[in-house]
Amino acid sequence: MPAEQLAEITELFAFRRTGYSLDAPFYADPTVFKIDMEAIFGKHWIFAASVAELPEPGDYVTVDYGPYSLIVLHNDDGGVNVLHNVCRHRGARVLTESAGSTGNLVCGYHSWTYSPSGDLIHASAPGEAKFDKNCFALKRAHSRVVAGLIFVCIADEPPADFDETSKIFEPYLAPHDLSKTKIAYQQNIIEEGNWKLVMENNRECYHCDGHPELACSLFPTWGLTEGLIPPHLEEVWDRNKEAQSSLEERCRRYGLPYEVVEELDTRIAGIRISRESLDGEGESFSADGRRLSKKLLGDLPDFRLGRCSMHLQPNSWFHFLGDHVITFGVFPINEHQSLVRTTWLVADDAEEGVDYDLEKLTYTWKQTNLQDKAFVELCQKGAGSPAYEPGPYMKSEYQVEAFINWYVQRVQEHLA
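Just the chain, alone, in the form predicted alone, possible?
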């Protein structure tokens, strides 16, 4: 990057106004996007998939973001290999499907063949007398599997504090036992918006009046505190407090952690996690709060456990319920497009049509995702207007500010 351009970008980050949304170039400038790919997605732990998405050895998913494509493969030892999806011959994509099962990995261009660990085991007619296969293995990336969630990092040296963050969230998630779940449905949506706008939208409920289906079970007072409750939500707030008190009593009885841990911008692997009550019957994301699958997950003793909600910087959030789990991953495509992948997981012995109705299971978040897509795209369009200027975050949007503060810190460290 030319020195003059780098200086302009560095200044843009240095003069970001605290408590306000970002300047327009953060959402629309291809140079800023390139820096995001280097400083954030090129250095940090990224949520990629769950173990339910590759249950057997040889199963894989491909994960694409920005210029990167990774193969996440269940290996014969029960672990996960992460390989760059770039053939070492002439750079072709090795695996072209989004998911599947394979033995060896064969590039479709010239049939270079790699083992599941990425070692080159066959290159027909290399035409090089001293050709050394050991020098042409697929490039590997780092992986961590924690409580059934798979994280990847392509940095040479990943941030070390992820292990500390893992110790925070694993006790919350482990009782749901993702190793005994399966995919009920997966949805991929391309949103015409910068990845940061997608994440900002997720980090607040100030807009939750725009989610009527979700508001049947998720209290729309999420993110509010005493003194911030508008008159039309006072009755809901009182109901929420009562439900939360009842939930916490059950969690103590069952030995389940529920306390809020919030370190979104005070550690490199930023996190927020808690177990929070749901409205109605308090079991699931349905119109009356009742369970959507008849099968309890893992070792859970009760359906009425609200939702364990987790946010992880930079690209994911999760809802762990008694009857199912929903994972959300955001994968940037370019400066104005993002892929949002939502996956619904149910107990591996749950039968569709018997234990759950797929349409009912997915209805609330399918609708919510489409509504969020529209909100994000409105903001992307606005950021492209000459009339746009950063506006102030409300008190209930403090988690948006924390996300942006985390992001700015990480990029400044990269540019330093």
Given for the second form:
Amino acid sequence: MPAEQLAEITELFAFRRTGYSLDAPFYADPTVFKIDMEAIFGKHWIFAASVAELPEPGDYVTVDYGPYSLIVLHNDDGGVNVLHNVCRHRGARVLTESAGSTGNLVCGYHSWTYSPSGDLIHASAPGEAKFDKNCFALKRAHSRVVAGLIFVCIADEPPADFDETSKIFEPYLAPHDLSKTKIAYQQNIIEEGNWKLVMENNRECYHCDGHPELACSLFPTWGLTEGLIPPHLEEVWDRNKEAQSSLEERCRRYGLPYEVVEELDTRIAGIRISRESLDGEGESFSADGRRLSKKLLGDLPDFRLGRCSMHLQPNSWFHFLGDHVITFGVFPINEHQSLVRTTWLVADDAEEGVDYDLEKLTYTWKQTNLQDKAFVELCQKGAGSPAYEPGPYMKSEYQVEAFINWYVQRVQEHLA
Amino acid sequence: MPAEQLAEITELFAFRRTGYSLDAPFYADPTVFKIDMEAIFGKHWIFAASVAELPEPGDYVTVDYGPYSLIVLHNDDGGVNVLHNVCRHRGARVLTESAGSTGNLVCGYHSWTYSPSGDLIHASAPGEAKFDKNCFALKRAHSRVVAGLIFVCIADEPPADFDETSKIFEPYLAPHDLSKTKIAYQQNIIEEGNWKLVMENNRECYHCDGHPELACSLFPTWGLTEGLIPPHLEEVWDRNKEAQSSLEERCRRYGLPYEVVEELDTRIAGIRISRESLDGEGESFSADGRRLSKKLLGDLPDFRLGRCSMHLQPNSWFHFLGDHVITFGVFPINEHQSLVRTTWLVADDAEEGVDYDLEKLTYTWKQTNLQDKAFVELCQKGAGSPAYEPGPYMKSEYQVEAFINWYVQRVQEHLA
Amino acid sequence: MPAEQLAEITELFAFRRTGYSLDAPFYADPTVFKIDMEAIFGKHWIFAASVAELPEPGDYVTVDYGPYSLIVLHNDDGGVNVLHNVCRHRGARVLTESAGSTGNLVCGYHSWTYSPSGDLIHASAPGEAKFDKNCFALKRAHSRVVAGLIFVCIADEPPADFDETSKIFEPYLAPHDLSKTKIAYQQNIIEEGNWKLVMENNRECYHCDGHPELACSLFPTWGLTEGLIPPHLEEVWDRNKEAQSSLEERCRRYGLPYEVVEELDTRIAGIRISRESLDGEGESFSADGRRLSKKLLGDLPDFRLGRCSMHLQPNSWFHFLGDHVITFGVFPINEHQSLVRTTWLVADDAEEGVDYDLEKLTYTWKQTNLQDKAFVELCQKGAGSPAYEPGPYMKSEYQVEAFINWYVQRVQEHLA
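Form predicted together with another copy of the chain, following the form predicted alone:
Full complex below, order starting with the chain above.
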């Protein structure tokens, strides 16, 4: 990057006003996007998929973000290999499907053939004297599988603190046992907005009046605290308090952690996790709070476990319930487009039409995703106007601010 | 803008050859477009709509050009408010429809609520101690309503000479009384061409052989002067002269101004206005010149009033007839695309299917617009070739040249 | 181009690693594309069409590459005029169809009228005193017609060595007599890949396992040499040898040249030409090698003439057979898109449905083109990843390397 351009970008970050939304170039400038891909997506652990998406050895998914394309492959040792999806011969994409099953990886162009670990094991080369196959393995990236979630990192040296973050979230998620789940449905939507707007939008419920379906599950007192409850919400407030203490009592009985851990801007692998009650029956994201799948996950003792919700920076959030799990991955395309991949997981012995109705299972979050897409797109459009200027975060948006603080700090360290 | 780039642009303007069309970058370079948005659309009065598009208090249209989005709103005092369509909280677009009716303006994201004049009157903020709503009104822009035409200006200090220009055109247009008209039809077309090519194209009739429908109304002697009439056009020439003097006689009788006022490059709010005869019956843009709507506009005494035609820089032209009015607004999208919005207005008591046939009313200019779109697009494509070099304006294109002179002068003043 | 940018580009070329595919910016950077248009397409002879596409005086095709649009016109003297398709008045495209027949060339905007040689012969300009039509002819480019192939060059001084190259290929192609052929079919496909990837792909058959239909015609021993034949291919190898010596014997008898001439990177107008045997009956690109059209081309004495195949840099390749000819022209659109135009020619007295079946005639290369498009697109995508690094060319890809050497050398001379 030319020195002058880099100086401009550095200044942009330096002059960011704390407590206010970011300046327009953060959302619309291709140079900032390039920096984001280097400093954030090129250096951090990225949520790629869950083990339910590649249950058998040979199963793979391809994951694209920014200019990168990665192969995430279930290897014969039960682990996961991550390979850059670029042939070492003339650069062709090796795998072209978004998911599938494969033995060796054969490039479609000249049939260069790689083992599942990326070694070049065959390249037809008649008469070739001095061609050393060992020099042309597919480039590898790092992987971690924690509680059934697969993370990848393309940096040479991934940030070490992910181990600590893993230790935080593993006890919350492990009881739901993703290794015994299957995909009920996967949705890919492209939002016409910068990836940061997608993440910001998910960090607050100040906008949750815009989610009528979700509001059946979440108590409409989000962001309120004792002493600030308007009269018409007092009843709800009490219902929420009661549901939460009942949930916590059950968690203690079952040995399930539930406390809020919030380290969004105090560590590299920023996290927020907690187990919170749901309205109604308290079991799932349905209008009345009842279970949406009849099969309990893992060895869970009870359906009535609210939602164990996790945010992981930079690109994911999750809801783990008694009857199903939903994973959300954000994969930036360019400065103004992002792919949001949502996956609904149920117990692997749950039968569609018998144990769960697919429409009902996915209804609340399909609606919520569409509403969020619209919100993100309103902001992307708005940021395009020279009349836009950063506005103040409200108290109920402190997590958005924490995410932004984290982002700015991470990039500044990279630029330094 | 980096100094080097600015120097290049400044030079481009400085080396422009008088009497010739502009160099290619004026039409195809995104940097020039950016300058155009600052120097022209960011500083001048822009035609936005007519009062017929927002007849009642609370009615609004949104108008987008370049990176801007504006709300143009009929307020309770009968005036017009112009607001930047960007929420002061996190930058979302506030209104998303192109036209509608509203009370307060509620942002769809977090329900920040603004009065019709833009004041922030409600922002739910539980527990927020030090939040001063007075600091977060929607940003305002200027408006002027003259003879029922609404103009907006986003500059802090709009150019003052618009008042003089208004005084020129008001007496011509006021008798058609737009406040007693309604929209018969509105057409939005996107032309794949720079906004200046759209305006240039409208400044001459040298290409009018390409408008067979329009040629029924305009006399095919456009651009000719006494002594240069070829034998086969002598009859038409005489017919035109007769029609014009008959029209002028009627105008004098009714007290309607008709003289040509042409100040395209001699003032900031450049204008050309005149009342000219139409062929045939001389009433309207029909094949035989007869009226297309049976209801006379305003208090006009007669259908046979030709066309009162006005060009207003930078982005509009108009035809005011006895039976209907057509407004044309050009809204740049980027350096190679422009929205052209054409609106047909008839008397508010004219009944579709009874007093006017919509197909017939709109036929001539729908055809003409399509032909003009093709012309503009031929030029945009042509300017893309390195083989393009500016060509000479003919005498009959002196108004194009005047527009270009005005444009160059306006930008140079901005750059200075 | 700013000095800093030019320095970067110059360095990119200087640091190119011999024997390896090019770095990513060569395929994806718009600045390199701009340089390609100047240094390669702006300076060299470009294959435009064959005489069969414009058989009569007045027939024309328009040819677009990069930012250029050219008119290639059959003039009254039996030669070809090449004109920039940009009106000298206000820059409109003059001809808008991809092919047609015309007398004078009339610009659709203001009817400026040019003779077939580009002279401005009419511009309606009432009252215009000092307008010299002689100054406003359409800009002209150079043309050469050799063996019925039409080449154009927009440089002021076209490279002289094309005459030598012409002398090489004319004796091979002339006997097929394109002047007595007609178009059976023309296919235009847009490949989402840089033009160099398209050319590279055609310079090797290492990927020909991906062309099952073409493999029926080409012997599957491509790239092998004596002593390296695997047992299962020995039979094919012998069949190929026999077919080739039989073909050469016939060529000697008929006085047709067949030797390989390969000067891909040893001259400006780089060429490879040869006549090689086809499998099966050895006549055409059919599954069994039999003729696909019943009419022999020109004065050829025999259908069994294999394929006379020619590569011509920078943008074409050809197959001349006894029964038909296929021309391939590559026309860059931008750094990541290229138009590939394929034209099947048969004897002008061949009757569709009687002498040839159009589906069968075009089957093999339609399939092959689609497969090649996919290969090119895999590489373009792959080059987008920062994980891409240039890989080694195999021996069987020496022609790709020669093309790349030529390209690098040509651009470096331009930059010097």
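Between two forms, the rigid core is defined as the largest C-alpha subset superposing within 1.5 Å. Residue numbers count along the first chain shown, from 1. Quick caveat: nothing in here was measured; it's all calculated off a predicted structure.
- Residue 234: CA moves 2 Å or more between these two forms after rigid-core fitting.
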